[in-house]
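Form predicted alone, single chain, as structure tokens, below.
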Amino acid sequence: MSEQREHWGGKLGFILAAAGSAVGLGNIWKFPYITGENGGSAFIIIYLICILIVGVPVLLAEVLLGRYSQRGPISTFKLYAKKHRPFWMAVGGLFFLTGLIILSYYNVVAGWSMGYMVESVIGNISAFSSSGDAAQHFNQLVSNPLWIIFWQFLFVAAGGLIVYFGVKNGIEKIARLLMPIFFIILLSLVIWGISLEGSEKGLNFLLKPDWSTVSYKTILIALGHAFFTLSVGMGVLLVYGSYINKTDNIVFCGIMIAILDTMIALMAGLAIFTSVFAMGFNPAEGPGLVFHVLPAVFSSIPHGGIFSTLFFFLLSIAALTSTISILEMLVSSIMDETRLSRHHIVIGASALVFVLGIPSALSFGGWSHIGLWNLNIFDVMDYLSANILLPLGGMLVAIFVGWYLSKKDVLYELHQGFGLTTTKRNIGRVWLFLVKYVAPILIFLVFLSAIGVIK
């Protein structure tokens, strides 16, 4: 390695960055969306369910990992795998892929949410009298690749600049600015919505299980989801966990990320649901939820412009906070296998992004006619992403961290920052048990789902 490595100033430091990197698109704009579709709260309870046994125990193996071995993915695979060491050197850069190809298309995403967030301020998202035309609107813009490769190169460059500046002076500083800025946009979000007539409908849709809309589907998209929200399975977490120092509690930190997640998931909700239920628009509206349904109803309250402004500028935060933290993990990769600079790496790795978004960039253009599966190519990159990678690479991590490294070594590793009383004991050996068993066999079930064999 050219450069010593790096680690986050504080313990704070790597749970605003590590929440900031759980806290994105996947809270904001997927979680309401596929709640919507799955009957509200009864997939809430299933969703929260599949975060407490699976999530958080896989997060904490792939943190863990990462501080054990202070370095990146691939580094670390084949540092620790005694056997089959090409399999494990190939899931290291398993990792590195699926890290290129969600930032392909998420970028794509996070540029509609700047581009949107200017059209508010100057009035473009005013005058929409149903969900139609606010669909129409976006259709127009997504459309023009002129302006959605501007927003993306945009976005691109914004993530690239703050890695740039490294861990301290870079992730942490944007981190500690930018997350209690988010916390209080979406609170006063919430606040708002719940103030409007008719919200008690969006609460009752919320916090009142429908089980008649539940089946092993929804339990299988609950699942897969919490693999998305938390950034588990592509090194994110590995990464960031080789920037901690031995003597943080690595327990309390991954149990305040999941925390963090989930509420502010649970609050974009709150926010989105009361707002579509009291303007009487339809939840399950599927991905266009955020672009074609919440500009409808932005337009259909007072001052909704300002409100609008605030709600795209709180989506941008949390694509970008997402954006840096898998631009980090591939330049963290690279920075360990080569003698090549920080500063080198991550003007190689925005360009190499930015161009491998392109195609994602025009899929709702005029290449909107390829792609395979009946997909344009934005949404094969999220499928293989979501419902592939993300999950096959969290039960790898599962089963290197429950089976390959000894019990022994783990374990201490956990230990340290943690305490070693009879209770915390207890505790380390359930999560042992969570992600040795547990974990691998559930996570499993999500990706023969995903591949079709579970139908």
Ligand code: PHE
Second form
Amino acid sequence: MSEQREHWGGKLGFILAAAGSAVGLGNIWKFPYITGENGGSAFIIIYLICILIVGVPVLLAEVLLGRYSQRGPISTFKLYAKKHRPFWMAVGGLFFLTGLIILSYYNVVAGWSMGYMVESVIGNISAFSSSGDAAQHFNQLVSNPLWIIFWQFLFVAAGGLIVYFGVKNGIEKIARLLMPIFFIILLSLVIWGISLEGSEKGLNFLLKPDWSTVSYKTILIALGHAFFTLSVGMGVLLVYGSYINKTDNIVFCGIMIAILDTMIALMAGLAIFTSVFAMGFNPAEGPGLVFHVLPAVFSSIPHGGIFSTLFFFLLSIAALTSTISILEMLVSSIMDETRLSRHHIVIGASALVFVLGIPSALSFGGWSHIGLWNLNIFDVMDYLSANILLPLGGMLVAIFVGWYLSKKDVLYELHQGFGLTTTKRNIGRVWLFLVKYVAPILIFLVFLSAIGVIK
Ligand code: PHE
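Having seen the form predicted alone, I'd like the form predicted in complex with the named molecule now, please.
Everything in the complex follows now, all chains and molecules, and the chain you saw is the first one.
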């Protein structure tokens, strides 16, 4: 290993950085639109169950594995896989690949949000008379390769700069600064949304379940999203976990991260659906919800430009604290395995991610006809990573912690910093049961049903 492993300044630093990773485009851009497409609160209920019985246990397993090994994913598997070592090292490689895929297209949407923030400041986002107008403006921008690649580049560079400064001076500092600002802006947008006339229709949509649209596919989407939104299943939390001190309570931290992430997704849903319904727009707009419908909503209210700027600033912060976590996972994996310096790796990895993202960036313009299964490159990346690679990664982490490591070591690591009262021992047992049996079996069943083996 080339440099001594850094650690977080404290527990709060870890919680904010990991919550920063978890809270991202998944919460503000994706959660509202997939909720809109999949039956509103019926979807939310399934999603919450997935978070509780699969997401949180696997999240804890991943953080635990990182703190236990004090290494990135590839080195961790190399060190502890006594049996089937090549297979497990390939799993480490799969995490790396998943990170590359997610980061490549994630930076594109992140770039849109930064571009939209500037568009809002110059007054371009508050003059639409319908969502059709707003959609046309959006399509014009995203099919312009210069616009899109410029913002994508800027976003990659911003993330690279933060990770360049390391764990404590880069990632933790930025998370401590940005997460509180994020929360205050989101809270003001929720209050604003609820105060609009007609917002009750949005509340109704979020509270009254419509079960008629629910199918196995819905469950797969909810499960995939639970992993995506918690940043579980590709080694990001493993790497963040490897920077935690042995005296910190990872059970508390893990639960806090999940609570913050879920609360923020629900708040974003509230802010968006109250305003979308109040202004009479369609909630099932798909990925364009935030970029087509909201600008039209902002156009139809007084001082819309200010809210629009705030909203896209919020989205950019959320995206930035997530992209840095993925980049850090890539960087840390290489740092563990080579003698290269952090600085060189950050520059190389950022350049690679930028280039890999270009096909996704062009998916809305010149390259929209290229793709697979009727999806463009961007959508293929999104579907593949969120619905297949992350649940698969989560299942493998659960199997590794539940079955490959010794039960004694795993529980010892869990209780370090957590404590050993009878209740805490019971929590440990329930957790291990969920990790060993419930999570892998459920994920597997959902996979089978998604590919049509079980009907
Ligand atoms: N959790 C992030 C979000 O909700 C996305 C992400 C996935 C980040 C996987 C890191 C790892 O947007």
